[in-house]
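Single chain ahead, by itself, as C-alpha cells, in the form predicted alone.
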Amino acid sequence: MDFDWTNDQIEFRKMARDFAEREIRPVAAWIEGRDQPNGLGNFPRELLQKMGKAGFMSCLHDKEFGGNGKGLLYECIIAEEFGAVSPAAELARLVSCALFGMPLAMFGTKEQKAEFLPKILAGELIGAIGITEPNVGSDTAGMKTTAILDGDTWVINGEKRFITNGSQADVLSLFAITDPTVKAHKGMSTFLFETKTPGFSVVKNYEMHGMHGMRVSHLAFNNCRIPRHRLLGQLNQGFKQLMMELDKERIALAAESLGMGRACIEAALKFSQERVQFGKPIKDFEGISFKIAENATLLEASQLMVHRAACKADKNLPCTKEAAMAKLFACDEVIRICDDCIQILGGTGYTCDSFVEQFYRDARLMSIGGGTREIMKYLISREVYSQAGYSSKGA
C-alpha cells in the first residue's frame, strides 16, 4: 500500500482548501442563520454554482457530461476540506452531485444524462434523493410511495421526509414501488422527478439540532404525472440501484467527518497554546495534552480507514465492509473529538460564538444519515461472517 499523496492530490487539496477559505468561510455564518434576521439557515444556490465552475462537483462523473473523472478519493478531499469550514454547505453539495448524480450516472440513458448531469455539475440545478418516508428509514422494504403506469405517464403518490435539499431541489432521484404484488426490494423503481411537476408540494422544512444551513424537508406527491421516459434504469431494479450507490455515499460522509474533527483539533491546539492558567499554557497540563494526543490518533485512524475504502471503490473492488467500517468509526469518533475540544476550550467552547459548539451539533447527524451506526454494525458483521465462510443469518 502507498500511503503518500501524489503531487496532483496535494495540489487538488490546496485548491479545495483555498476555495473553502475564499468562498465558503465568508458566508458560513449566513449559511448557519447567524447573520439572517429570522435566525434560519439556508444554502445559497450561487455558492453551488461557484463550486461547479471551480470543478468541485465533477469528480465522480465522466468528462462527456461535464465531469473530470478524478474519482472518489478526490471527492473525499473536497468533503474533508469543505466540511472543515461549513458542514452544511458540504452536505448540500454532496447530495446534489453525488447522491442524486451517482444513480443518474450509473443507470441513466445517454439522453437522461445529457439533460440533467451537465446542469447539476455546473450548479445550475440542485439535486436530491428521495428514499426516507414517514414510516421508512433503514427498512426501505417498507416503502409506500407508488408509481403507477397510466398510458405514457407515471402517476406518483406518497410522501418523503428528511430529504436533504428537498425544498431547494429542482430534480429528485425518487424511489417508489412499481409492483405492489411482490416484496418491495423486487418491486421498487427509480425515477427522475422534477419538482415543478403539478401535485408536488413541500409540507415543511425541519428545524434541525445541527446542520442549520441545510434544507431538510417533508415532501408530498399527490397524483403527480411524469413522462414514461423518466424511469431511471430498469423497471423494478430500484433497490439494487440504491444498494450500489450507498457504499460511496458512506465513504464521502465519513470524509466530511474528518474535516469537522480536524478543524476542532486545530482550534483546540491554538487555544491550549494561548490560554494561560496557573502561570503556564494549559497545553503543559497532561489533562489537556493527552486529550489532544488521543484525538489526533482517532483522526489519523479515521483518515486511513476512509482513504483505504475510497481507494478500493476507485478500483471497483468490493468495499461494503470497508465503507461501513469507515463510516462507523469516523462518524462516531468525530463526536468524541468535538466533545473533547469543547472541554479543552471550556466556557469559550460552549458558547455559540465558537464553531466547535456548532460542529459538535453538526457531527451528531453523521452517525444517523446515510445509514445508522446500528446498520453499519449489521453490515460489518454480515461481511465478516461471510468472508470467514460462515452464514451471516442472524448476525
Ligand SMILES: Cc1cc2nc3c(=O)[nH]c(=O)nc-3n(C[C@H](O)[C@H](O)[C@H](O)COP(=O)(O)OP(=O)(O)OC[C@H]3O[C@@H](n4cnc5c(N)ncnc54)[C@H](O)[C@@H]3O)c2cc1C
The other form holds:
Amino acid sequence: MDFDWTNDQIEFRKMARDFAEREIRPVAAWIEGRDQPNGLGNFPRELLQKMGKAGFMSCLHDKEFGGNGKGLLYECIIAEEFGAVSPAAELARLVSCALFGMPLAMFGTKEQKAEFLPKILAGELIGAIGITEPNVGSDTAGMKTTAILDGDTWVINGEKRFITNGSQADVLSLFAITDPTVKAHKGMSTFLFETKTPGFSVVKNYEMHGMHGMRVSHLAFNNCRIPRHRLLGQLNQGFKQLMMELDKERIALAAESLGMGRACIEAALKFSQERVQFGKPIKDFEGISFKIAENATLLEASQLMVHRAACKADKNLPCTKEAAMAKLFACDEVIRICDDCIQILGGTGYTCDSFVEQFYRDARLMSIGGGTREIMKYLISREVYSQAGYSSKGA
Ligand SMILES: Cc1cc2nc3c(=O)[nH]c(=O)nc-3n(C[C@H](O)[C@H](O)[C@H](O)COP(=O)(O)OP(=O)(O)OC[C@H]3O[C@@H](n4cnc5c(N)ncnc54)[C@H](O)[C@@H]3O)c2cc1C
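After the form predicted alone, can we look at the form predicted together with this ligand?
Shown next: the complete complex, the earlier chain at its head.
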C-alpha cells in the first residue's frame, strides 16, 4: 500500500486550488444568490466555461476528444478543491462533465463522442443526467419514461424530476424503457438527448434548502423524436450501464463532501484561535478542541475511504462496496462536521456572515443525491453478505 500522493497529483491539486481561489471565490456569494428571495442563486455558466478551458472537465475523458485521461482520483481532487469554495458550482461542473459524460465515455461510439465531448469538456455545452422521475427514485428499475422506435426515430415520452443542470442543459444522458414487456434490468436503454428537441419542456426549477446556485429541474418529454443513432451503447443494456456509472458518481460526490468538510474545519480552526472568551482563545477549552479533534479524524477517515475507492475504480476493479461505503461515510459525516463547526463559531456560525451556515445546508444534499444513505447501506450489506459467501437476498 502506498499512501503518498505523486508529484503530479500534488501539482494538480495546487493548480485546482489556485483556480478555485482566483476564479470561483470571487463569484461564490453571487452563485449562492444571497440577495435573491426565492432560494434560487445564480447558475455559473461563464465559470463552467472557464473551468473547461483550464482543463478541469477533462479527467475522465480520452485525449482524442479533449480529455486528459487522468482518471477518477484526479476528478476527486477537483471535486474537493472546488467543493471547498462553491459546492453548487462544483456540482454543476461534475454533473456536466462526469455524470453526463461518463455514460458517453464508457459506452459511446467515436462519432457520438466526437460530436458532444469536446464542447462539453470546453464548458461550451452543458450536460445533465436523467434518471429520477416523479414515481421513481431509489427504485430506478421502476422507470416509466419510454423510448419506442418508430422507423428511424426514437419517440420519447415521460417525465424526469430533480435533474441537476436540467433547465440549463444542452444535452442529457437519458435513461428510458425500450422494452416495456420485460423487467427494467433487461428493457432499459440510454440515449443522448438534445434539449432543443421539439416536445421537450422545463416544468419548473426547484427552490431548495441548499445548493442555491444549482438548477435542479422537473423536465417533461412529450412525443420527442430523436434520431435512431442517439442510442448510447447497446439496446436494453441501460440498467447495467446505470449501475456502472453510479459507482463512479458516488465516489465523486463523496469527494465533494471532503472539500466542504475541510473548508468548515479550517474556518473553525481560525475562529477558535481568534475568538477570546473567559480571557483565553476558545480553542483552549476542551469542549472546542475535542470537537476539532473528532472532526479532523472524521475528515481524514473520509479522505482515506474516498481516495481508496477512486484508486480501485481507476484500476477498473469492482468497487460497488467501496464506493457505497465512501459515500455513506463521507456524505453523512460532512453533515456532522458542518454542524459542529457552526457550534464552534457560535452565533456567527448561525448567521449568513459565515459560509459555514451555507455549507451546512449544501451538505445535506449529499446523503440523498446519487443514492440515499439507506440505499448505500442496502448495497453495502448485500456486498458484505455476498463476500462472506452468504445469500444476499433480503439484505
Ligand atoms: C438536489 C438534487 C439533485 C439531484 N440530481 C439528480 C440528477 O441530476 N439526476 C437524477 O436522475 N436524479 C437526481 N436527483 C435525484 C436523487 O438521486 C433522488 O432524490 C434519490 O435517489 C432518492 O430518490 P427519491 O428522492 O425519489 O426518494 P425515495 O426513493 O422516494 O426515498 C424516500 C426515502 O425512502 C428511503 N427508501 C427508499 N427505498 C428504501 C429501501 N429499499 N430501504 C430503506 N429505505 C428506503 C430513502 O432512502 C429515502 O429516505 C437529485 C436529487 C436532489 C435532491
